[in-house]
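Take a look at this single chain, the form predicted on its own, given in structure tokens.
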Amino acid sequence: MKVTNDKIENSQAFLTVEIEPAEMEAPMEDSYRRLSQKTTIPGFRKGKAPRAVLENYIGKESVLEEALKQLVPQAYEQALKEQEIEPFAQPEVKITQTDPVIFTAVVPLAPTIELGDYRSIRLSPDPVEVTEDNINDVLEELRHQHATWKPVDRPLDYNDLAVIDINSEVGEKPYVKKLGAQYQVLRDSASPAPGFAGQIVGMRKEEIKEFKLTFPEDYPNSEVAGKEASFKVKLSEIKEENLPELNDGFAGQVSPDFKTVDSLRDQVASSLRQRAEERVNMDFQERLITTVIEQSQVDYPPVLVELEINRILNEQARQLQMTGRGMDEYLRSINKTEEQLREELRPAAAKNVAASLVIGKIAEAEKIEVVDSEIDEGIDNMTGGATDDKKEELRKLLDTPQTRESIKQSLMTRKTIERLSEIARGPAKAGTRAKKPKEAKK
């Protein structure tokens, strides 16, 4: 067997392996024996037909193909040992010739990470600001949520609640057919079609109106995008929004916990500040990780990006499934193929891979650890929503090596980012390390 290491590029080794004809005889004989045991040939019992008869009956190519299934993996492993290569993931193998047998293998190698001077990075989160306008906007939204609707006798206007019958078609196919539907007439609404609200504004009770609308070319529903729809609408009732006054009584409507409107306002301000702090902190961590990556030299095999794209798509499919939709339906709604979606995800996936590798390297440098008690706590948190009689059963189901490793990696990432945040926010003495978590003595 001849092995050539053509090059090492993009954290991949490119091997060419040629198998000598003499090395093929034993695998071909083994292939013949296996195939003869499961091939029925007229005039012969299984396993008794001569090799030449079997090759003539099923084709010599089939015997060779069966032989290569076993031979190529063995030859690949031998080539790795000969070249002293440690593969990081499964190779991409391609048989380029069969006489003699030659195959190529693109072997992913372990990533290499060279950290920059991350301890010199200094960043601060943006200031958190909650204004009176922000608070008033939330209070106004709460008023709308607790509004009542009263019938009125006047032409329909924006923000009214209309009770309508809708009958519409796109081409010759039904599009929307509803009786007694409640429809809030919002100026920028794109449902059931862009411009629909504007068409029915001004209608009076019991009035019937027919009109046509054309969907934009980029409309999310690809089945109607760019097409014309005809609508027939009957208006049977008009209701006007009646907003509650902003007083102590309204505060009690929102929740019995609020005795005064001032206490409601304080809670709104506190919630807004908390959410703002979370957003600011997420933005700060994003900028920090980006800066750390830009300082570092990171090389990794392209297969890691493909695996990350797969992970993102699998998570997306899981979330769609929870809403009763499938990935095929989602792709149709955004008018994209899976390959187009994969390409869109590639930059984000590449950044995720780089971030994961750099954070892992910093965790090593800072000697950050996750102990068993922290993993146990993580599993306990996952069972928090279960009833007392089900908690122990659920905990046993969750307490698997795979779950523990997933929790460990998640905690390791979180603790490393926290350590980076400490460094970036202020001076850090050279050589200082993150404190080790406390573990019970054994």
The other form holds:
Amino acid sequence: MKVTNDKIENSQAFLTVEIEPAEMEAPMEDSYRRLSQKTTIPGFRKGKAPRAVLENYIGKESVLEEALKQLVPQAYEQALKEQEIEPFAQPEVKITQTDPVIFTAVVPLAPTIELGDYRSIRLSPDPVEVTEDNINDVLEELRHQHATWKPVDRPLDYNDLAVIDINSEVGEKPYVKKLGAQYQVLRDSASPAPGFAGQIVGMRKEEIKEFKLTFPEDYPNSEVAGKEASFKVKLSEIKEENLPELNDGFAGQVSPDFKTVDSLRDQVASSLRQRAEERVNMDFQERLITTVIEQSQVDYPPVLVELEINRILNEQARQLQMTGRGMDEYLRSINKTEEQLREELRPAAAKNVAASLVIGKIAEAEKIEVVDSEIDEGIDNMTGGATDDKKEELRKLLDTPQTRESIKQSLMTRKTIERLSEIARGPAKAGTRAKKPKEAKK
Amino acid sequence: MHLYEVLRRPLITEKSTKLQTQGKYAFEIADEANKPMIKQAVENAFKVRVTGVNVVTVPGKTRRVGRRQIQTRPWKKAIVTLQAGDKIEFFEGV
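Okay, that's the form predicted on its own, but what's the structure of the form predicted together with the partner chain?
So here's everything in the complex, that chain up top.
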């Protein structure tokens, strides 16, 4: 056996292995014996046909193929030993020649990560700001949500709620046909057609109006885009929006917990602040990780990215399954082939891989550890939603080595990111650890 | 009867491949063929020398086709012994 190590590139070793004919004999004989046991050749009982007959019957290539199935992995192992290569994942083996047998193997090697001086990164989260305007916007929205609709007797205006019978056709085909539909007249509503709202504004109660509208070329519904539709609308009722006053009573209406407008306002402000903080925090962590990756030299075999893409796709497929749609249907709806989707996911996947490698390395460098009790806590959190009698059962179900490992991984990541944030936020004191890690939302 | 019609096909079975080690080859032959004809046919076709010919009539067998019983045709088999050292390459694993 001759092994040559052609080159090492992208954390991949390219091996070429040549198997000498003499080494082929035993595996070929082995392969013949196995094949003859399961091939029926007319005139022979199973396993009784001589080798020459079998080779003629199923072809010499099949025998060779069967032999290679066993021989190649063996030869590969041996080649690795000879070259002293530690594989990181499954190799990509390609048989290039059969006489003598030569195959090449692309062996993914363990990624090499060289961290930059991540301790010198100084980043801080954007300041969180909740302005009076933000709060007022939310309050305004709340008023709209709790608005009451009162029938009025006046021409229809924007922001009213109209009860209409609508009958429309595009060309000869019926388009929208509804009786007693509630339609909120919004100035820029594109439903059922752009400009529809403008047409019916000013109508009086019981009035019937016919008009034509042309759909724009870029209308989402391609069946009607660019076509003319004729509408016939009968207005049967007009309702006006009555916004509740912003007073203590309204606060109570939103939730009985609020006694006064001020307490409602406080609650809105604090929840806005919390949300903004979360967003800022996530953004901050994202930036931090990007910076760390940029600083580091990460070299990993491309298989990792492929695996990550597979993982993402699987995740998506699972979610789609839950919504009752299959992956195929989804692909059709976004009008893409799986290949294209994979291509699209590639940059994100590459980043994920780099991030997880870098974080793993930092965890190592910073000696971040997850202790068993923390894992237990993680499992407890997962069982949190169940009732007491189910809890123990669920706990047993979850307490498997796999779950423990995955919890450990995610805790590890979280802790590492926290540590990174700490370092980035201020002058790092070696060995300090946050006593109470904040719940960083992923 | 033409010489070419004598040999129908070579018989390659467990038994016949075993016989090949003794320089004996088996054929399915035409029903009307006789030993001299077989000898000549084999010698012509494979350029070998034949020292002996044995002929067996393989009896037809009763087979069931659905509810009916039918008789398969009897056929003739010849086992040809070649002079020591001669070989029919054609048989080398067909």
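Quick caveat: nothing in here was measured; it's all calculated off a predicted structure. Numbering follows the first chain given and starts at 1. Rigid core: the largest C-alpha set superposing within 1.5 Å between the two forms.
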After a rigid core superposition, would you say the CA of Glu366 moves by 2 angstroms or more between the two forms, or not? no
